[in-house]
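Here we start with a single chain on its own, the form predicted on its own, put down as structure tokens.
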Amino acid sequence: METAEATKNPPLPKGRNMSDHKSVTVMGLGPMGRATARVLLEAGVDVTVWNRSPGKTEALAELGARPAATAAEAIAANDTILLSLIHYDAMYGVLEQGDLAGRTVVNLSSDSPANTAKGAGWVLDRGARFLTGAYMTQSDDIRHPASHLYVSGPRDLHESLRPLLELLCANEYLGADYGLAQLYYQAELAMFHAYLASLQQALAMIERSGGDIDTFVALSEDDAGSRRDFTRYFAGAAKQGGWDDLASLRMMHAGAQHVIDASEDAGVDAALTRTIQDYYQRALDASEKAGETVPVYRVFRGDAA
């Protein structure tokens, strides 16, 4: 993975422990930025807030936040700056408006590992220290017991900021490589996006076919344990090159067709399942060509040929 080197970070100033700081700037007040600022305010932290659209600062000001009129003012207000922007590209235009030298930037925005590494290098070149974080939460409820903040970057920097960041939610430090937090976060989102879309397909199938959604929910409420077991099994298989049972690939392909038929019989869009079925077909085609089983995992890896 391409990454900026953590060793480029300037050292922490002697005698300074970032955990002693009870003031912070939050820049970007979308749902996660607002949640971040609210939790810190509730914990007694002195919070300066800034957003490109100033109207979003008003509700936080009522809770005790200090609105900054400009990005430069927000940057100058504190040594520690938490970013919650739409993506890493938005960071450049925001941070270039102030002096970053000697400051610490914690970017909580979502993006790819490669864009994270690029952003880290840009911040380090301006004399600041950098940490990347990614919220794994249920919506913007960062205080939910299941919420975690994935963090990567210099370990000493994270340790110094941990008391502040754990006011938000439990921290999972993943390593010095700046891209690691986003790698694990985006991998989980890959599963979540597929789950959320397939859930809505399932609910539409039930409703359009005259079934009862509450019954379906009751029948599937124990699925979490099965998903855990499948995750462990397929993770183990991935370490060995993937799940390579040819008969099961054929069964899954046929099973996907049954889902397609049931969906379309009810007038429900089955494009998602057709896409899934296509992966089984590609694995079957590759298996026939290779004369041995080619797992779907290898199709995703791009080396099925």
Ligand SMILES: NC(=O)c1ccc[n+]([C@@H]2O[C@H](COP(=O)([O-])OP(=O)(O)OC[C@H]3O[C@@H](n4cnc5c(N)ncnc54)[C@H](OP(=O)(O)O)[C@@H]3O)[C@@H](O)[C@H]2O)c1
Given for the second form:
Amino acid sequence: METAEATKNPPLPKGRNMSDHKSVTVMGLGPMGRATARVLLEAGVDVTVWNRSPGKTEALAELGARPAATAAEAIAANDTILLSLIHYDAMYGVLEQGDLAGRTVVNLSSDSPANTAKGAGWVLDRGARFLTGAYMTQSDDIRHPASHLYVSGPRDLHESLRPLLELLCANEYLGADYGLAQLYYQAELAMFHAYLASLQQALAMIERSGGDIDTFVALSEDDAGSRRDFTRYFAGAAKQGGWDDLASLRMMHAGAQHVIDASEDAGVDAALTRTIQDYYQRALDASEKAGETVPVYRVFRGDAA
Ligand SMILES: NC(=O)c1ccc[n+]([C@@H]2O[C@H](COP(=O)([O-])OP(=O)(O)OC[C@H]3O[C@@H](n4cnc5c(N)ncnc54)[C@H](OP(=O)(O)O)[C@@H]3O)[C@@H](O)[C@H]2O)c1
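Could you drop in the structure for the form predicted together with the ligand? We only have the form predicted on its own so far.
Full complex below, order starting with the chain above.
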């Protein structure tokens, strides 16, 4: 993985526990930045807020936040700066407007591990400390019991900030490598994206075929437990090179065709299932070529040819 090690962070200030700092800056006030600022304000933290475009600080000011007129003012206001921007590229234009030396930047934005490593290096070169945070949350309901903040970077820096960051939601520290929080977050998102898209296909199938959505929801209520069992089973298989039952690959390919037929008969777009079926086709083609079963896992790994 192309990520920077968290070794270049300036040392923490001696005799000063950063968790004592009940004052932070939040930059970027989309749904997640607003939720971050709101939860901190509710916890009694003094919060300075800034957003690139106007109109997003007023509601937070009514809750007690201090709006900063410029990015430079927001950066100067506190030692600890939480960023919640659309991607890491947006960070450069925002942070270059102020003096970062001696400050701590916690970037809560989503991006790839490689872009995160690049961003971490950029911040460290300006004499600041850096921590990666990735919100694995129920949308912007960061206080939901299932919400977590994945964190990576220097362990001592995280320990000093943990009391502050745990006001937001439960923290999962994943290691010194800055990219790790993003790696685990993006892997979970890969599953979540597919789940959300396929859920909408399923709901459209039910509705367009004259079924009842509430009955479908009741029938799928136990899916979570089943998904946990599949996750464990396939994770075990992945460690052995992947699930390699040829008859099952054929069955899954045929099963995908049934979903395609049921969808398209009802006028529902089945492109997602066609893509999934293609993975089984590629595994079957590779198996025939290799003279042994090639799991779909190896198609994803890119070593099936
Ligand atoms: N929403 C969720 O459920 C969720 C959950 C977990 C993680 N995340 C991640 O959290 C981060 C924030 O998400 P979000 O949903 O709050 O909103 P978002 O739409 O991803 O980001 C909006 C924020 O980014 C700012 N921004 C965009 N381009 C910029 C630029 N070039 N320079 C400066 N600021 C820029 C926007 O400023 P303007 O207002 O000026 O446009 C706004 O403050 C993202 O990385 C997202 O993937 C989101």
